[in-house]
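Take a look at this single chain in structure tokens; it is the form predicted alone.
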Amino acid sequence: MTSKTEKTNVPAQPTAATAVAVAKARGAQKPAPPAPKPLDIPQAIAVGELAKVMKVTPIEVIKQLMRQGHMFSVNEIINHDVAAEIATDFGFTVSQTAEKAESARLTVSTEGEDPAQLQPRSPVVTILGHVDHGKTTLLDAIRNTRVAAGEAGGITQHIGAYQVEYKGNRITFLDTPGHAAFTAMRARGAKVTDIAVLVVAADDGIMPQTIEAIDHAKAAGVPIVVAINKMDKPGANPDKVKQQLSEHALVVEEWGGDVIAVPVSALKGQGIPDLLENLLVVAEVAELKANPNRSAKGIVVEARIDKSRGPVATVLVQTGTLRVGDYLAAGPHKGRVKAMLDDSAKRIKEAGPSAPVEILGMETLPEAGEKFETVADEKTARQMTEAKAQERQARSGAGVTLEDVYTRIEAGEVKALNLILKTDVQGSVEAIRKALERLNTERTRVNVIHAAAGSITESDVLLAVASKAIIVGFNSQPEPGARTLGNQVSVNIRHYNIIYSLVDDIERALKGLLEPVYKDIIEGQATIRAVFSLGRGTTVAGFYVNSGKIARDAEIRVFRGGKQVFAGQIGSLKHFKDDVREVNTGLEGGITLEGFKDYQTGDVLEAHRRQQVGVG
């Protein structure tokens, strides 16, 4: 089946072979209309907006959706694939938007590889969901399946990732803390996961963290397989879960959609084989391949310092084969593989595509999500890591802001403004979302990739980095950790307490009308200790810097008795006899100001600088 609700969610069938056959059959080209009209559809679009761009009535679109098994109202959002299918029925040819193409680029590329060298590889799976819905129990149940199957090793070493063999096929599971780690890797440009398993408790249903996990998985463009857990509980209601999923554009197969939903009880080990079977089906249809006969490339899953062994990194090989003795470059970190262990703590000499291994030999500790590759020698590794460090320094501060949105739209870099919306109450979420939807035009649109009530978290910041989004808080403030992280990664976080102001700012950004907003920052303060006349009308003030710095390009304000008597630019700045760019705390210097000579001992000099803090 082609996707009707979420492109990457591949339908389940009794066997992988059947699924592949059906996928290929449904993917076959339909006879083109006599004169197809091109249409560019974003990753998500309202039904009414789709009708508008196709120049048909919303009723016609809703009827066609119903014929395809979808029940959507005029204001509901449908994804690219559903919209594309409907547009094709109306005689249009559909192209991908910029964000869709970006998603495609995140996948492990086989471009430039010799097709004859490509071989099937194991899928890499991440388990996401609400904190109390049984993610850890499910991972344990899957591990026990492996041990029960009599696999050598018995005791599984925790290395952040492990493999399970089922019916002769291997599946790699990333044992990460959740969607925060999942998105942290994406924030570094790493596409690690092939399939996301969304765990939803059958008795609780969808919770705020579940919605967040859905949004993170959708933003990453990975297939979602739902594990409806805790089916052994008396209050289990899988139909309620399926209904809630459909409200978030995840329609299960038995309801006419293409999302695989598997009932399981992780506690009792029920449904685990069915889940593994369906994961293999999704993987087979995706036709995952890699070239094992080349130098290795992959991702750092996690890293830690071991007291006896030094830096220890868990890596996932994505293509090529990693061997003991290989030199590695991982971002600004390098090393040589001295030893390699699999997830059963067994020493191995090489690891191929989709294999998770623990390596010893890194000189420093890489971060989760760092891409690594093997190189010829230590010199090459050093050159690559130094270049990467310089590149990151140059890129710092390059986050997306409302001010540059219009410029990027005009340059063709983006066709949508990605927003993460956090509000004080749930009612505000829908009100603001609907208000923002009215701003969508044929040229630009607002894409709310995640919206929820609550404070702005580190997870929101990571999602903003990964999706090149702006965070908008309505009566919602960042948590301390999120504020710090936002400053570090240059994520634009904006705050509002009036809906109209929020919507107006976004509209003005899309139209390119926003002007920069600056705030005044005091960089330093000094006291004049002496005044000198150098003749020819030149007067110099000798000063001592009490705090901060006095910089050559700052605006200087002179205060006397607490009142400002002058504000202007520096004419000259000296430390002893040398012209300098700045004089720092605890040092003395000499200064002249353009247009001011009436210095007095005891005057206070304040150095001010205007810093842009946003737009308005």
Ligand code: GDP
Contents of the next structure:
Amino acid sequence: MTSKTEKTNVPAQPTAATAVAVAKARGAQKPAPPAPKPLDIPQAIAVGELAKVMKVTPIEVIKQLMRQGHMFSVNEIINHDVAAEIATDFGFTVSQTAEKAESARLTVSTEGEDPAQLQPRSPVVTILGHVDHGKTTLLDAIRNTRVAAGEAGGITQHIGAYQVEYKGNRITFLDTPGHAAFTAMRARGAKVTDIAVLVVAADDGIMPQTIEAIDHAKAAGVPIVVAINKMDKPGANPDKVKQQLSEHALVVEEWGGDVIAVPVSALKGQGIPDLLENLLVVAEVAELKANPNRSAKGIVVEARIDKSRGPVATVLVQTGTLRVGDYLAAGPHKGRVKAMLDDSAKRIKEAGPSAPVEILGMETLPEAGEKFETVADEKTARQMTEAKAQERQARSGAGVTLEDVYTRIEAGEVKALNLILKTDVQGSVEAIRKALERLNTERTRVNVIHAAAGSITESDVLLAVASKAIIVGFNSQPEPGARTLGNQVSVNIRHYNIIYSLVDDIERALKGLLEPVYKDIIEGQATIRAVFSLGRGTTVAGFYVNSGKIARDAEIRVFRGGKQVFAGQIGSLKHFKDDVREVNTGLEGGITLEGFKDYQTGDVLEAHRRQQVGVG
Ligand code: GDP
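Compare with the form predicted alone: the form predicted together with the named molecule:
Shown next: the complete complex, the earlier chain at its head.
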């Protein structure tokens, strides 16, 4: 690896010590006022399920619906707005819109939960770091503490996540190391990880993927605990690692910072208890909570087809309790939990917050990172998954683009333009970053969340999706996989080879000055079959649509013998006697054009319109 990476200017992520300070501050506050009755309502909910979450009978809900003029039976699905109206009547505050409820679900938020129902939950940890620095070995070493602890069976199966117990507390580890997997989940809107363990080999120090991992964890706002690994090696130099970490705004505790760094040897199993202990400290101050007494919600960690058992999905319950028999909706996939196995392959009947479990009974294979929730019945599951499939189709192509940056800033939706910068050589990283930082004003900021020399990778694309960023390549091209993925998820990748035009474009985007680039789209073609006068100088052309459509708001070109004789707007468009918005293929209509009436039979009308395809 010759490429080098750079420090970025993302605000410092919450670290253990800042979390401690926050926890102390929190502790100083006195008890919260009596809780209102907040309720989190999904996009669609069955009447019976709404009754259940409000702890009233379905009859009461149906009666209230009738008073509001709606007729629904217990198993019918009502949408968020109707449900919210009813919930309000029952004294609940539906504090979130459907949109917000969705995002709250993604982030394991405890918002909208009855605070009295919240109970501590164990932390979910992901291991990140450079290749060969020992992520897999560390995951194995941690898993082995279970064997050492003499746990029944001893052997754990690999289901994508596992739990260990340390001093009476549990910690859940996601078994897929690496920031690509971590960010892939985030790109799907799933916030799974509470703490990131950054593995750095003591003999190798910080490497490009270490920096990438730091940037990914920071972008996710996840606290980092550093495991300085391979301490058994003769070349181990932990001080050098600490020095390098400080160059990336991670200052270890012993040097006056707030980052916990634990020396370990994953191979020899040394330092593991110390690492676990520190993870629990960070978890403790993060005050992780969930409500086990509600329907389950969580994330699909892994899924595969088993020859004899069908789709098998490992899911992580984030809130609520998942039970055998529950109906599940996971994006466009649904199913019913037929059986559940824990990480020791033991059959279990229920699983609470932070528990990873393998479930049988999905009808189709969900993707890793897909959010799931349990619903009242098969019908609700079907409606939700169908709605989700449609929504996804409608939403595809909704990535962040440079041209809408200004609109978003104006609308207060974003305050900063998140940007990932990839360049050909290390020297340009610094130059471009400095130039971009000069654009920062009180109102707008360019936030370079990751900057490195090298080609644009899939991991960059995922980070862009997860962080709503655009990617800027300076003499740097996407790898083929990254290009395909970028198209699929509509990440805006822009290329430059002159620093000035790069900076100028970003500046103009921030000021709303980017000129849109249009493409001419031909929508339809028609032939004039008759020309007649309506008196008072009005001439109408009767036409037949050969292909596409002629729409009232399209622009028209008139061709005669292959030559254009006019271009302009439509004055009126009729189908028989009616004014219409469009006339489609195979139909006839009458048209007048603004500023042209010299039609002749046989003229060809071409309807076209300009469509924005980007910015220049
Ligand atoms: P990953 O790519 O980060 O998952 O790294 P691996 O866990 O596959 O480890 C890469 C190599 O480093 C393997 O050969 C491991 O045996 C070795 N390794 C991992 N941890 C240690 C350690 O603590 N000490 C020593 N000496 N070698 C280690």
